[in-house]
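The chain below stands alone and is given in structure tokens; this is the form predicted alone.
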Amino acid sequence: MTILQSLARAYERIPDAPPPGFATQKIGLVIGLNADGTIATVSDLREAQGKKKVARQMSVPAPVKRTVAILPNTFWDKTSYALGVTAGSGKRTVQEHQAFVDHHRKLIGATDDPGLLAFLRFLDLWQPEMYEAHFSEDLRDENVVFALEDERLQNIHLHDRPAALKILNTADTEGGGQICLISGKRAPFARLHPAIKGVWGGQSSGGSIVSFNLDAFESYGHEQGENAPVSESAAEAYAGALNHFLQKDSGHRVQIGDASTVFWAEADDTQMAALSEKIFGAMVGGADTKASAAEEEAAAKRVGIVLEKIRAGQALKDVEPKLGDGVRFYVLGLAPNAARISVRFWLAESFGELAKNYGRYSADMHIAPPDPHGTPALWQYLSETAVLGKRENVPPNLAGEWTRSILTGTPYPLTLLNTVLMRIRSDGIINARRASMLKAVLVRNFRMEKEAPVALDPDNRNKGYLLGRLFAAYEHAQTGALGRGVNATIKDKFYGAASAQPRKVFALLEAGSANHLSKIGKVRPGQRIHMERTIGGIMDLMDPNSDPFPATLSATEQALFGLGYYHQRNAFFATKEIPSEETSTDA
């Protein structure tokens, strides 16, 4: 099943989805009209959220797709179109308002419907100079809907009236009947598809996931949507579902790097579908839900239990048998590309297979000691690959490629390994998250389960791992001798060179460590013995027939260097301090 087909089917299962031909938009005010077309009331629909007023979400006739042309919406629009008033320079406001008036006069024509008659009379009477008498200044550029005053309190708007719906359903559509590529039925095709809004970094007016806005994209004399015919109803369905999922509080989206990721489930049992969506949201982190507090607490507890069992390696069929095979799951990653939206990744798989791949990923990332803040979300790992930890600095495509490999169980992108190594060399920070990513790439891509252990392996003889441990021991000796107030430690000065070109650095570090150990021995001889034993133990594991300090280390050896450093450094903190009064037997 294609992306658009899956979205169109998902639209049918959204409980609060707008009907065909409608879309959810932000509406700031409703104008109540008297039967003679005069204004009875003006109702501000905005709600205070902090210091801002946020317009209410309302189902209205689907908006037109504007580029540079002046195109009015039907039965609603922003004040520049509906009232001829704007907060901006207003260079085209007169033309926009006239287009709104002409559009509705032509669309409605002769009618005996009281609501439509009042609306036409309003358009005849209204002058932009009348704005200040009825509206406040902060309502400029808000979206406006209309209603008969006696129906306004019943929440019936002009576009809800049967006469208006009949006009909308019989409005002319462009294009003749063609076979729709989504539904397979013959229907008028959509020349322009509805805009997709909510993609992080995209244009505020929205972007297109299907468009033919250059001659190079067209063929056989076809224009715009005729090149890949999709019916109007199918285009509105897939766009409606995607816009619904991309909403901030939809519970179906999560931001992973530059990829706005939406997900949804399909199952005969709607409760199982909802549960799988919550579990997936918890897997990747950041998904919001709309349940009440009590429901949220109960659902979160159940999700947490299931997720912990998956991370522990249990099969989903043993944890939640109904989720194993009966739920089809879809994941779609989107990123902006000027006026278009690019697909970063697309996955359609059973939830059981997805959970299996996630369990494998959890095993790859397992490290000791673990992250002190709990299991990080995917975006938190990606932040470790970005300059200053900012989401916008995550390398392009990395988020999408890594997410796809996690969900499909394929090898991780090698750019992940190179990016983490580069960040470590740059800022010198080696924490649990970065060590986890290094280990995961080594285990999955290079099958180095033995060389890249979860916790400190005192018998590991890998050259990179041993050098990382040795570097941590030298650093610990420096800290013991000089304290933690040193302006620049050997890690700050030499980590990059030591991990890439050990021969240039380790002879210098070895000489420096002798001085540090001598200073420690004068005040804490027991600690000196402990440090000497540790360094000697690491050196004993090195192959005497091989150069202990090679000229260069490969990328995988550099990753093992970082892993060895992380394990050994944390082992020092975990080790019980040696009493200072202990004396050396060698002294």
The other form holds:
Amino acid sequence: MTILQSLARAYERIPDAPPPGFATQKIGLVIGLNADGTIATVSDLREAQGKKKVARQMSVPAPVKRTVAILPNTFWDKTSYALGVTAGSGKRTVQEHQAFVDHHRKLIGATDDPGLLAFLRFLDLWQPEMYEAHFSEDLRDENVVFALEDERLQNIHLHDRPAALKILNTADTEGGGQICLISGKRAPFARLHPAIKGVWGGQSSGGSIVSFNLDAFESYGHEQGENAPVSESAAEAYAGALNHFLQKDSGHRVQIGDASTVFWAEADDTQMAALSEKIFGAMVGGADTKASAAEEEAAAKRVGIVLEKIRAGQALKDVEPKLGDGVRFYVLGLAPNAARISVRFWLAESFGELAKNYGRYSADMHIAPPDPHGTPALWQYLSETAVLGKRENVPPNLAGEWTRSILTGTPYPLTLLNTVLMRIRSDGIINARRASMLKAVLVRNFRMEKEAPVALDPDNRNKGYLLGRLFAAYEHAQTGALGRGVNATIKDKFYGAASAQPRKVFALLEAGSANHLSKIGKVRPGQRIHMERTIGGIMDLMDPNSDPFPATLSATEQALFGLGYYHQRNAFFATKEIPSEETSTDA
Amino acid sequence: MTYGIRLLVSGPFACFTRPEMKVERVSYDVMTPSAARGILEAIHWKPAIRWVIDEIHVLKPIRFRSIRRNEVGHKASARNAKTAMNRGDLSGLALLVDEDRQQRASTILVDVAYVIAAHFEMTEKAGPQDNEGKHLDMFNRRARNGQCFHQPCLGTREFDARFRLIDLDEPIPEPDTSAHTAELGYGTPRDLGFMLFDIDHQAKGRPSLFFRAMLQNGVVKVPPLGSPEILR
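Same protein, different condition: the form predicted alone was shown, now please give the form predicted in complex with its partner chain.
First the chain shown before, then all remaining chains and molecules of the complex.
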């Protein structure tokens, strides 16, 4: 199954999907018309959400795709087209409104339907100057739909009337038939495809997955949509499904770095499908903290339990047998490129397989001591690779590549290792998240399960790991001697050099630590002995036949250096905490 | 009597671009018949023969990677060339590559290997001096020696294909047993959706031909041209 086919299939499962030829749009107001074409009422459909007013989502005839040309929509449009009024400079509003009027006169022609008659009369009567008499100022540029006044309260709009539907169905059937590459049936192909909205960082008017906007992209003399024949109905279906999934709070999207990721499940059991979607959302998006109602809370709890078991390495078919076998799961990562949308990754897999790969990833990332804020979500890890931790600074492509390798169980991208090392060198922060990313790459890509342990391994003889531990010990000696008020610690000054070119700085650090230790010895002789023992213990493990401080460390050794530093540093904190706990229990 | 050949092709990268995602390229999961035909034609082709692809065997797991490249945004215009000829002046004809850039993302296949099983048919252009044995010998000799008219490629020119002829008495290589997964259609056949079969260059408007590709035990069976499975 191809991406577009799967999306078109998913569209059939969306409960309130608009019928073919229709699309969901944001509608700001409805105009109630009298039979003679005068305006009876104007109702604002927008709802206040915080400070903003948000227009209502409504199913209306599918919009035309506007670029530069003036093209009106059918039975609805924004005020500049429908009423000839706009908030902007409005250089073209006269032409736009005229196009709207002409379009409908031509489309409707002679009719005896009272609704369409009233609409035509309204178009004859209406003058843009009458705007202020009927409408408030802030309704400018909202989308307008029309209704007969006596039908308005039953929620029947002009485009819902049988006579209007008949017109809509007979229009737009021109265009040669081609084999549709989604449905495989012969049908008129879509020249331009509906816009996909809501891809993070893309144009607000939306972008296209299927588009041929320069002649270098066209082949064999085909123009636009003919290059990839997709029938109109299939194009609307896949775009409709994607737009539905991309909506905020649809429960089908997460943002992973620059990749807007949508996911959906397919199963005979709709409950299981919904549960798997929730679990996946929690896997990559982090726990949903907004759950409030008791029912939601129970669901969230269930998701949490399943997730814990998957992380612990249990196979899904043992935890939730129905989830493991019967659910097919789809994940699609999209990233914008100007007006186009590119596919970063695509996955169609059984949910059990997906959970297994996620379990492997959790095992790779497992580190002790763990992150104090609980299991981080994927985007939190990615923020660690970004300058200033900002989401827009996540290196492009890294997010998509990493997510793909997590979900498919393939080796991680090596850029992940380099990026994390680079971030550590430039800002000097080594926390649980970074250490676990380093460890994960070492374990999966280099098969260094032994060299890259979960927790402090006092017998590990890898030189990168040992130097990392030693560096942490020197830093600890400095803190012990000079306190925490030091402006630039040896970590701030030397971490980068020590991890990449140990020979340059370790002699210096060794000399400095002698001073620090003697100062500690004057105040707390016990701590001095403890420190010296630790340093001696690390030194003892070093291979006597090779240089203890090599000129350079490779990238993997640098990663082990970071891991060793993280483990040793936290071991110092841990030993400090234990005595204090003992005294408190004694007292 | 069949004149079948089997050719092993492999490479570190491949991009069998889907028509619906050919701008921000996304590759098909498996080599298309037209790409396979292109590879065979690069090794041996004459107007007297027409290659027919029978099967495509997938030998490696299907793995993707996405990359970004700077490509050219426009084609050189034939009309401009014509007016320049008439004018006898070349000004304004140039297409400056570094001033007409389009960054395009591509999701491509990595580390691929296929066996193409194919045969050829004689066309109406075959003369009295053409016969099947001659062309079969020519292909086998050229493929064995690594000869080709131009370097065959895996979908796009920048991803070159390495090839090796598989002799008739040699068994077709199988994927690793570790790759015998549902992904390659082991157990249940995997539906790859509609796949490009070829472009119908004879018909008006040069429409694309599609067929529903199924991957079964690592093999895509390609229907013959003219069968009802080819949608036109």
